[in-house]
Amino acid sequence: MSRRTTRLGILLSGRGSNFAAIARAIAEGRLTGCEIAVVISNVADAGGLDLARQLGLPTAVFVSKGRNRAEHDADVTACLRAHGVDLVCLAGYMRLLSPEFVAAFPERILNIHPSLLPAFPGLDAQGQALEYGAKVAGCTVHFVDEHLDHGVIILQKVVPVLDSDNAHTLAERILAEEHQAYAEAIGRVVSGRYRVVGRRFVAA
């Protein structure tokens, strides 16, 4: 990516804690070379929208319930382009993206998932890890492709699974790592100092 400021588009469906962590990292100077251009939600009353407004950031809502996926994603894509977005960051966006959306931003969509992919994709990753008896869990920041929780891995962070853990306690410890991992991964991508070799993200 070029050395000009990279404009981020945040997509969220809920409280937006990862969005908040990204915004905080930018404000504190830990994540440089980028700015948040717009925050978009598919849920009208998503808590993350309130935070975005408090921060004075542009927001948009495209309610997805009951809408054709391709048409909905076309609206979101148009909004991202209107705000000059270079890199799309999914921050608790609880909706599968259409192939057309993914194609519009090739290797320019990031997602964070609360497991060490390829283990435990999909919903309730923490519960899956506990049920399976995993001894470690964590989070993964990856590029988004047309498959669920599948794209090239940029960064992972690990937490131990304790004998005393339940899905809630494990999720809370993973979330703390997510808040660090997402900003770090965005920084790696924004720097442009990497290449993708097969499925490997290699620092240049």
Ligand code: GAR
Given for the second form:
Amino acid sequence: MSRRTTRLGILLSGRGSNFAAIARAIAEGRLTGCEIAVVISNVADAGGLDLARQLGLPTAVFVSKGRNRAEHDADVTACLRAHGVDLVCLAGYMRLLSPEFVAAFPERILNIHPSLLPAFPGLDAQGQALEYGAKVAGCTVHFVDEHLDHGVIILQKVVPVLDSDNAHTLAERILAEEHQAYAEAIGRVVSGRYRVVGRRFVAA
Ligand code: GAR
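Just the form predicted alone so far, so send over the form predicted in complex with the named molecule.
In what comes next, the whole complex appears, and the chain from above leads the way.
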């Protein structure tokens, strides 16, 4: 039986290197069964939007600054629906989602975070890890629930923290893993061959 192509909606606020990695994985056939339907940003001059335009992908901007969260998110969810999005991928989207947004796409919103959750949620996760003295760091792809950096973990990748590291070098090393991890995690979710048991994401 052929499964319908899963339509991804990418949300980003910045340079969009994770989005670029997802787009590359699809173009190179490493990530199959899905396509990018739309790229949405809450920041008008986000670098990731330029890349989306270069790739010929539909883009949309809903500036969030100064706006009521629920109203802003209602615009974003309407846009996602209008583009037939099945799976929302937060790729450096630096904004909390309203409970209504999360409820609109139950277990259909993914996020990538540059730490081994539940350690170091929130901003500057790489700097937090370094300052804390952690010896390993990494990234986490997880389902988004109503709490910050909290939902069911789909996969994690680990990098060592070197004595010579500063926040920049550590972030770069984690980022390289993020670019592998996100496409891999999307592939697992798109395949549908998994179950969520409590907080555990396990192969079905
Ligand atoms: C990435 O490191 C991502 O993990 C992080 O923002 C960066 C975006 O980079 N996200 C968070 O910290 C979310 N809590 P990118 O724009 O190049 O993909």
